[in-house]
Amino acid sequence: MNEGPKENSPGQTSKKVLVIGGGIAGLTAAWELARLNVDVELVEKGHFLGGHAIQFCCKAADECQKCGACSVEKRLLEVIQEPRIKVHLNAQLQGVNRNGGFSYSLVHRPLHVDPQKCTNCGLCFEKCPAPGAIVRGYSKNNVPLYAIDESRCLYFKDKSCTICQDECPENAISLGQVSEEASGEADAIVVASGFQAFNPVGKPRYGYGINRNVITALELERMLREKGEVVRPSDDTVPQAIAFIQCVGSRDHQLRHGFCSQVCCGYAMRMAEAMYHRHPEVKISIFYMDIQNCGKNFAEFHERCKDHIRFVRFMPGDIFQGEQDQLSLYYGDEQDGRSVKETFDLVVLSVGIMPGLSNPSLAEMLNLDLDEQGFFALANPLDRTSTNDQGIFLAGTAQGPKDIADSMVQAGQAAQQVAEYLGAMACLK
């Protein structure tokens, strides 16, 4: 139950920090400041909070995998229920001027959904007559779960549509909202910026956007979460035979990304065992380069896998779509080394975790420094949280490659490292 505000101490100033971006690690970061009695303004560029983390489904078998989806939800929850916190949504940061503190500017482009007007009802999502129109959000926990794409609303082409204006029981929708312009103070910042997907049209040799049973690992979450079971693009059948490809993006140093994405063989080991957990009469290989092994108790996880999940240690070559929209998979056998044909109904590739698009003129802004893969730098390689500038904080996968929890931890920190360092300044004050 939310109870108001928290009281500062007698003759103590509220301090303020600017959390960027509302992924698992800017929420956690959040949360844990309003803990602290740190007030937070929480901007986030998209429509949603939640970042990708939001879209994951659980991956329970017949126990839970400690895949971290469900604490995405339950923090998310926490902070639109926290005082503290003030979410800005479809928002971005224009410009910061340090002053001792920090003062800045956004531009909140228009929401066009009223959050407090707004019951979540999914009138305008069913009907619209524009697909993509109308967004709806992964979390029943976000506020309004749906939104308006002004790239493929027709109001915003030729002003020939305002259908899901005038049908809006509660007028919630305001299709002629404009931009409008904000600034304000903070004393501290955390980067939580986030990470963008490797597109696999990078890869052509997958077909990935040209062969439909082709999927990326996170299309395949989002499927998990919203259908509960796994079938093929072509004709929603459940897939017999399922192909994972890991490192589509990481370790490449073709395209100059050798580094670990440290997340991809969990997450597709966990994905398969949800799926077999299913149907078991699904046949699973997963093709890898290495098995990383990342987190507690992975490697005991790693041997159950095996006794139902196929792993082949080789990187397949192209892939061809062919009769009933199977794939034929090229790969070389492990013991000889000669090429085996195999076909499968889905693929699904094991996308990598790449350095934000607004990573080059975020860092220019705050005059940080990014590192040789594109990630914010480190000051203090002992200090996971540290940058170039003691008032500015990193979380999550703005810094590099990370799991939720680790994300989760990483937010904590930085918390932590905020609130020490507003306690230094004010006695230096």
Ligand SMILES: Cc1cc2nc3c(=O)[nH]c(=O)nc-3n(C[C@H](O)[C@H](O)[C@H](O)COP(=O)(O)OP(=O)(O)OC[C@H]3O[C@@H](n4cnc5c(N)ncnc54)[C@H](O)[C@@H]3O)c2cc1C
The other form holds:
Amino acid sequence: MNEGPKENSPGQTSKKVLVIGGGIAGLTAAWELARLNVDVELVEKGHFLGGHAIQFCCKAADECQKCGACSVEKRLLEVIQEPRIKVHLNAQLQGVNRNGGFSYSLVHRPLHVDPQKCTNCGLCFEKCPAPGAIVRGYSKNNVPLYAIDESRCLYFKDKSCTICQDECPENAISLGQVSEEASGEADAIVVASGFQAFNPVGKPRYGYGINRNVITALELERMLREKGEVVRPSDDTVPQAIAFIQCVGSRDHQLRHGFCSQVCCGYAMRMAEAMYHRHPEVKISIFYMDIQNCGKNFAEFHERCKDHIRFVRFMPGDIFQGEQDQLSLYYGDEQDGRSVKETFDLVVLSVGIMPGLSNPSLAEMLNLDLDEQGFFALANPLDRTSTNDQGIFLAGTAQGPKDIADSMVQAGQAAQQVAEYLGAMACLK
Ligand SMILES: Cc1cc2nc3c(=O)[nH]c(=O)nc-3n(C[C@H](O)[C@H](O)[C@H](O)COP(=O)(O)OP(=O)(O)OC[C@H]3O[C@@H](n4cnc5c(N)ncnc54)[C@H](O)[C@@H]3O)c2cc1C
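Moving from the form predicted alone to the form predicted together with the ligand:
Below is the whole assembly, all chains and molecules, this chain first.
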């Protein structure tokens, strides 16, 4: 990981930008700013950089399906190698003051793993007796690759276990580290704090959390990334019939989430194609209301998918678990409307994009407006990065649902807007 910003050459003004959030939008904003010779402090509240998208699988079938997952890996590597970007992991903003520029305070919670010493051997992960206490990043470019989740670690419960610390051959683990406070100054801020995926427990008819073979698309992404194939959680067998249910937590006025998440049709079709490519015998059905059909060549892609995937325009009702953990879905026949019962081995819920959990607290701290859905509001609809504060800019899904490519484009725009703002500020001084 980087030690921090490079010295500027004599005569060069040193500008510093605080980027909040280390997902693809924050990584891209930070990297583009560094390319403009701006120093960046990148604050990520989680243990690892990469946000949601670093968890996604490559969805290539015969050829690349342009899902964007690999661009996150590449950007992550560029960021960790960029000396102008200083990364703060497991860190959260405590306060921000406007004083011409911005002064801020942070709390760093310890990762307990020294990135300089850790060799990614994974012994701590293997030996740990408490499930989930040692967490592993999704990419080999996550530095360090392992961290300790204090909420699950036995040492932080009753000091009863120090196995990871004792066994680490590099002495890279130190359980005694404590949180530290830090403060800093910035000339501008980019908010790239992302989204939260809809939790389908809020849609009880699908029995998520009760029926073991009902999973979310995020879980499917992780499974395909980690195992390279899809298996049923209940028995680790390859499912022969898979149903995707679209718009789970999107376009749902009962839940007050009336908006389209814009990514679920694309990711479901790409994952279905990737699974078909691996197991052509598997029958895949996608239950939907409408296909979100924008984007370059999307209509053609949809047509191609119809060769292997059945599309059913009906949102199923309750899901029932039967013998051998099979799942029964009821839906209306598209032709005559009669009720049909069909059995599947695995049901995937295409969960949507919800406003980030920390949006309200960040908005209050930064004095920013949220829109009616809870995303950060644009001050000028013609400028996709603008906020009601001239020195603060938006990037990625913090501002509203969008895919990886669009998040990267918007983050690049944010970096340009910051550079213009800093240039204007320099002229004013
Ligand atoms: C199931 C699913 C599958 C998808 N598949 C695809 C796909 O195949 N292709 C595609 O193009 N798009 C896909 N998307 C959309 C994609 O996930 C988003 O476009 C992308 O992740 C947006 O990146 P982001 O940086 O805006 O947000 P995030 O990925 O959410 O990253 C935000 C980061 O900010 C951090 N953060 C949050 N609050 C704070 C805070 N207060 N302080 C510091 N850090 C903070 C978070 O921990 C996180 O690391 C999918 C979405 C879902 C839900």
